[in-house]
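Just one chain follows, in the form predicted on its own, and it is written as structure tokens.
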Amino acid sequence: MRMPAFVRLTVRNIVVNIDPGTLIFMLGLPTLYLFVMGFMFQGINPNGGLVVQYHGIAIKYTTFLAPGIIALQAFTAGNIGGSMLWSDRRWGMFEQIMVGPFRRSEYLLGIIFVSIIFALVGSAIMIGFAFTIPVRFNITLAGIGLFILTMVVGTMLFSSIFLIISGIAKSMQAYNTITILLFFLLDFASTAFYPITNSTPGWLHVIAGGNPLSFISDILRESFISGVDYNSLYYSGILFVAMLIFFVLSLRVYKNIRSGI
């Protein structure tokens, strides 16, 4: 029995995208923030550890790190999809996979399979790693629920933001140059890496707490942590709402888009 043509294209964007350049910066970049900051602020307080406050509860800052760590992997997968999507069209594949016996729809869930594979596969793998510092979690059968759909709600948000960028985009130089914004911008706003407080000034409030992988961050915290609850139910609606916006907007670029550059 032949596979779909859908399964066809996500094998080959896997076989594709497994080479050392595409695994160092989906894995090696997380890793490296995971153990380089989970081991050096762990080490400013050589009496237990840096401890922040979540959710009125000391918790230790491996502990508050690692699910934000973990959200990383959405955010790197979900730019898989529209790096490839501007690699085949500046190389020609666009045109001849659209000429072959495939439909433009076939293409996008190629493309959006494969970066859920690897926003789960990637995020299972910093789950393992993030034991080695270590981390008190909390692990529900709710909670890895809730965890397993933030991924790949989270994952299919950033895919589409990421296709938009590839859609519009007109050259190389201008498509690497908003990405590489867009990273330094979600990654560092973000409560990823530390916990928004009152001290916390208020321009970069707003900015964190409207950041999409602060949102993602935070409902795996709920996940691993804290326990799901009405906050975390409350903050995957939003997430939700805002993947099915930005995901019909990239169905209206990816219409437009044409072969070549």
The other form holds:
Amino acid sequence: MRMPAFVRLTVRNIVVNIDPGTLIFMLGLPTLYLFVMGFMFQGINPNGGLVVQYHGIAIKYTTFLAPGIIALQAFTAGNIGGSMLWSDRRWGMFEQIMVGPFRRSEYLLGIIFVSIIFALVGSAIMIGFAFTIPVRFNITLAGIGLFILTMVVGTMLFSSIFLIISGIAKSMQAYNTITILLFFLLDFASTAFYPITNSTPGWLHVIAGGNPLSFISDILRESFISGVDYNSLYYSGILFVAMLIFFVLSLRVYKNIRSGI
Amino acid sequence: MDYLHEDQYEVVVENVKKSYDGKKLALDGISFHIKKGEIYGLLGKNGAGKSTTIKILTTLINFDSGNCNIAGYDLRKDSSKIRKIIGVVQQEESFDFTTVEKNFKLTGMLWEVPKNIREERMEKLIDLFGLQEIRKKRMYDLSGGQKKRVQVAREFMHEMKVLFLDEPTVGLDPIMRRKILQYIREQAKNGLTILFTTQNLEEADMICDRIGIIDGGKIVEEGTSEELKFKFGTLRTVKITTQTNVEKYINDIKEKIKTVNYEDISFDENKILILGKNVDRRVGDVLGSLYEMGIEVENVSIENPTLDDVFMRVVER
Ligand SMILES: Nc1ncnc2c1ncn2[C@@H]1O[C@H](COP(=O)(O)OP(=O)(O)OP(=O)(O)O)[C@@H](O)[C@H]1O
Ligand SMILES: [Mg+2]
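Now show me the form predicted together with its partner chain; what you just gave was the form predicted on its own.
Full complex below, order starting with the chain above.
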């Protein structure tokens, strides 16, 4: 049976990237967030645990946190995807693949696919962990559908962002610095860990509100907690458009990548 | 018209020009042809345009003008077909960030080599390239030469018609270098066409059927190593040891071998040193003359030119 070129490249990307470092980054870190932050914040209010107002309902903080941690998987997987292009350029494999039986577009598909696979597998594992905390999810078919769709679109958005950085970064230091900055900015100035409330300062409100990670977190909360409605579809639409814009930008950067660094 | 000999030549490069910055030409109308099963050596100093030529022929970068044809495919129109029938070992290091074995396996998988053949080939190559002890190691734990070995060996995991090798033996120890060159030679005997770049003249001399000396982005001399040595042979010295002291025959000998066209001759008891261009090919005449004069010869030696001499003369003139 013949495997299409992009599938072969996807398999290669998975084999090359399944190493302890990547696994810790992809699963270890969010697991730590989930358990440590979940329980620590829970402890802020010793009697009865921390309760968060969400869409007018009071829910346990852990229930609020879990979809945020799942959303993080889109960011992490997109980051791993972008880093693949970076390290393939760094270690001469980009050129080697480009002189092999592949097209440029197939290489790109290979990266996007592996990111999506990592995101879906990672978030499935996080959902599993979340249930041990435990959380109170309201699982519906529409919710699962929206969850998968959001993870795919979100991962493609972050892959595109990191592909752009990989494509233009001239040195390892530059790439790492930008990645780490983005990591902190997008992770912590988002609604992944805490809700935006009336007491949130205006500037943070703007950053967190425009942060794609907030969009993904909020859509996932609707998928798992409050239920899919018109509102969630509206946010998904915005996420999708943002993804398209960054995807087209990343294609342009990608097309112009010259061999070598 | 350019491809008059299309089936005779596996690689056709005609008047190719390339500039990276739009000003300076990295390739300035390079032309050469490689026959099927031939090893063609591109010999040139740093910055001569060897890697640029290889990058163009392997579809990695564009060229400004000229024509290229590989195994019957036009480089401009059929680049994706070309990529399916070539192998490339680039000058820069290149490896998957994992173990030696996985690098082989992944290459086999990417090229759709059936699994059983994949294993068999990998074992053979690991043996041949002396990688048995490091096969489980991660690539980044290897020495420079070991990495290079993996990089070259890995490329033989898949079938190909034309192989491009950009300085594949840099950093290898002499034993390994010889082994790898021998292996490459064998592949050419089985019909593989090879473009090989090097700065090591001895190496080019050893395995290339034909050599093109590239300088300033074009081929400035081309031929077999013998032809080049003959054409650009430096002064050679013929050293003759005789049984008798020759000093009293000096004038007679000079007179007799005038036709040899030597540039200098010197005598020292029972030694004669004759210096001149291609004098080595007139040794027979010299010995005949000495014999006629009754001078017994004990030993004759000729210092041969090396490809180094040729190279120095060509690129420095
Ligand atoms: N990416 C690039 N951008 C600009 N100029 C380049 C680039 N690559 C090569 N050049 C220039 O093109 C010329 C030919 O370079 P090339 O790499 O083909 O030389 P080479 O014969 O392979 O040399 P070496 O023996 O050092 O590998 C050089 O003058 C080089 O500076
Ligand atoms: Mg070079």
